[in-house]
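Quick heads-up: it's one chain on its own, the form predicted alone, in structure tokens.
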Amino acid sequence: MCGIVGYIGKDEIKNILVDGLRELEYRGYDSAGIAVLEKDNIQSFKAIGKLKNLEEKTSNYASKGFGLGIGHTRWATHGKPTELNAHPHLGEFSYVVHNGIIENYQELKKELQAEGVTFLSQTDTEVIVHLFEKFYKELNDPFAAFEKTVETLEGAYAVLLITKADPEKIYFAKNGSPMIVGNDAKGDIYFGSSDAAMLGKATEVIYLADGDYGYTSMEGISLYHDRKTKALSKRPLVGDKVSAQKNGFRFFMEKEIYEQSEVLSDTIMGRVLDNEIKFDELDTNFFDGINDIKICACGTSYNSGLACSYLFERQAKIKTSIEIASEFRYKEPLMSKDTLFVVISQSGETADTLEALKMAKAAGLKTMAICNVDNSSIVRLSDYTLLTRAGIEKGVASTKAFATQVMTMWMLSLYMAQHRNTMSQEEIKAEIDAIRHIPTTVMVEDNLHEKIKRLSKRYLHGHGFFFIGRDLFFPLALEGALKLKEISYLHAEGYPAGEMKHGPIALADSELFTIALMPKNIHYDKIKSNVEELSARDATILAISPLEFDLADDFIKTKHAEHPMSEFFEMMVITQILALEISVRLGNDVDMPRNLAKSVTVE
């Protein structure tokens, strides 16, 4: 979710990139930095934290006449926020700044080490600029040098480069990483991750396909794909800033929920190998000496850790118990230094979760963070981190970094499974085709929201809703009903569906809407006859399920069926898109629902 802009042209170049990194600020960053190349001097300034910083560092330069440069805000993803892990990155003549992931850096690096190059930084962007600089002296070939570069990456990627050996060129590439090129009736380049980084200043604009790389000069855009020119299709810009943020949507929160296919495959990247998982955050000494987990997380990082203590339990035959943070602190838990303490925050700024892992780090535990932001409060404390990669979520009411949390956890749970040989080799290799294809379950098809959309003129009114769910589905249930009172203020409960009789099932009548989660793979007879019982008592059924349920009034039809873990992703996108449609048609205020904040920083 990082920010890259781009300019060739003669106006004042460091105030064009820090205007447009200003414009990508709403994707979120922990630093900036920008390189600024006139003639054969390139000037390059850094700094950590808000793009103030970097304003500070630059207030005394300016560029004067024809030159180009580059520009990036980071969200940290392999190595801390730091100056020295800050882009852009340094060659001895080329600077680069990177979005996305490169999978095979750790191999490449290791190639470079061997041959004397010395790095300065613990990213994986770093890697792109001394490939490019070995190839230049190899072919003596700009261009040449920056197609072998890219066919050499693999992974997700949307790259800028400039060097001294062609100082009047940016070279670009682009794949599985947005990229927009774009130039203004002067004739100036301009380039952006978004359209918001552009407007007002580019005019036409080319959104670059996977696989287009090329190079840029006062001449024109240059565009290559599989090695042959492509034609330049250019489209006018237009639209104002705030709409380009919302990329065409509604809410933050309609966006959000249909970026968790592009962010879901940033967590996955570089973690998930042909044959294992694996987590360069982890020692290999990791699980030494301890014996269970306990969870601590409130709200939808709650849901999500509820969710995967039966990953844990399951996969890898760990005992796993988790606590809401908010009563973890007040009970004098016990707590033994055999256990894992493991936090869950999207801030990382939780007061309730932060002070309960004040309390594990001064019983002596081993901690562990999942978070989304490196460098927050909880990061700092905790011992180990994995980043769950969902970029800034600007919807009060969480969706990707629910999702995100989910998957990094699914896959701490195999790795743990690796470690402790509680999964065959084959059973591992299953999960890791089913990872691999969450990111296409998640995508949200025109059809599917039409169709939900439609359906929720129907849930308006009435005394509440039942959102029911068994095993793995009962945290979801929990998580759908969460997001519908959040934003739609009606009253809503996630149970776990085999308890109804046990109490619940006395409010059931025709104004009572069940959301019935119905899985294919799990539990499915079980969970057809909980909801025959609620039906037989005339309340309203709505199914989401891969298979007809005669006895609901409504019914969503899934399609991922093959894996437990597709169904549960596919059903939390239903869950969302409802909430969202729900409340869009009470006019409620879908990003900012009222009384509640996105960092929950009081206890």
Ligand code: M6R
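Quantities reported herein were computed from a predicted structural model and do not represent experimental measurements. Residue numbers count along the first chain shown, from 1. Here, rigid core means the biggest group of C-alpha atoms that superpose within 1.5 Å across both forms. Compared with the form predicted together with the named molecule:
Once both forms are fitted on their rigid core, the CA atom of H563 lies less than 2 Å apart between these two forms.
The Cα position of K485 differs by less than 2 Å between these two forms after fitting on the rigid core.
The rigid-core alignment places the CA of E55 2 Å or more apart between these two forms.
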Contents of the next structure:
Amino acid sequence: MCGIVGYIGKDEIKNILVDGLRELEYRGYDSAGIAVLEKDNIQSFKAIGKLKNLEEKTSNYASKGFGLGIGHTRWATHGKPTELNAHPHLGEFSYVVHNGIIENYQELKKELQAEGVTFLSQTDTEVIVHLFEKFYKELNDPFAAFEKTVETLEGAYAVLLITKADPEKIYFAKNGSPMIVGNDAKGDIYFGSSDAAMLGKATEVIYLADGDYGYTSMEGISLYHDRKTKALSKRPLVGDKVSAQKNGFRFFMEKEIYEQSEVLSDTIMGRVLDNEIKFDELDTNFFDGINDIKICACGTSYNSGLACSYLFERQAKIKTSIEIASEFRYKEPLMSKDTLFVVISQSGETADTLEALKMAKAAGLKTMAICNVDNSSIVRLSDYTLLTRAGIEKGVASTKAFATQVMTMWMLSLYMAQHRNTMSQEEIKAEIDAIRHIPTTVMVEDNLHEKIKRLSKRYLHGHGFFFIGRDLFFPLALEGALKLKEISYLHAEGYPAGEMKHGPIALADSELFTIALMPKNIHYDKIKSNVEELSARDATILAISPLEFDLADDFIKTKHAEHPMSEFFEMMVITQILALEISVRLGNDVDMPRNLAKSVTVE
Ligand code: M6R
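Requested next: the structure of the form predicted together with the named molecule (the form predicted alone having been shown above).
Complete assembly follows, chain above in first position.
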């Protein structure tokens, strides 16, 4: 989704802006642009497609001495991905970049057009710069004009604005879309819509809150909220840029699959003791008044939540339901205060999940976030947070985020079971032993990867894939299918295996590929008969199981694990690598698949 960067200082501005945008590339975008202001001269460059196109366009340009600049990667919402629609948007003497959606832009645009303003783009963003210039002409005060502009906007926004009317400042505002401002030891100022863009540059940062606005110059940051000055609450920016690179792997997604062992160790660190699960984040009265759980999420995060809803009911004996956030928002849901509302999100910025969370909060529910990004909007809004500790995930197709979400909620399930006395000490101990083994389970062995790579060439055509599984392995089937379709662009569906005969089996023939998840520890005989039914209709079967299965066309043998979750994590890795290798053979952009964004901050 869109990314924003900004800089004030004496270093070469274009390089700083483009470097920052490169760190945000993984979020997905279809055009990019920058504007640089030196004294009273503004230079702006835009290009559709990848950042390298922008770099080519700017190759003969470099700033000299003090100046400031703003940059943007755009993922089209209002208007096609064209150069005219790319940010920054210009007025007569100012430029703006914006993430989010201005909901009242149509009425504002009509008013401005009636006053003679000409619009160049189809975007909602362009109203911001024209409004600012109109108010500046009326008030003759850039800050007052910016404040009035912000007060006129409705919707979600993170905005940076530069203007020849005040050439040493960047104006900023945040409401509903993330924005961070920071500085380095020299006092140079940096902006980013995510701290990934600022790592290695800013040393301390402020995570702006909704309703914050202000301006920055070399004199510092002036922050306002509701027309009053607001104290700056700076935090050190910690993080390592190198860790965000590919470390020799072909793709970020591949690196992230291989990293799962390490990050899962981080996820469980300090939380899994010899005989109990412990979360320092939860206080002792956490469960007071809670009778059931509602989980709400999107995409992969929904799939992890669905898997863990089985665990919550089975282990902690707590009634659990799950909803897709975009549906939940508009179904006029009934909510009661004895429900714990759990939202799951890798990015912590997904608009639908964030709005569902706001609804639950407004209804007075206790809320909890399972999230990978500390200080994200979802984390800041939730009453409780369990961080998944996956580290920066750059591949648009989520892998290690899913693994760590499942692990975090598996531990949460046991934590609740301890509290509710629904499992014996021996049972908890057995789960703890299984958890401790998972970082080893997910290590990718060379011969496994090689086998999947070879197999992948047989699965590049056909009229679709069915990933099937039962129980916990149904959500894993959903996730396997989502991974494959995201990066291969092949049609894939996840189904509960027992549901095939209720309709989908009509599609079965030799060109229908079935990826059958056949664990030995959960309903093996049941899934076996479902797969036999498909085989009888000549479907091509790739079985993943520890038990030999004669009817399979292809077979990936898993280990004889004694715990279903060990089988779950082992099969998860296999489906991830299968999707990766099919995508590679098809020549697709594995890390930045078409039409997708990493962080979906619009509904
Ligand atoms: O950041 P979130 O977990 O809230 O994102 C939710 C989905 O947009 C995300 O999981 C999406 O489905 C991924 N591309 C899956 O690989």
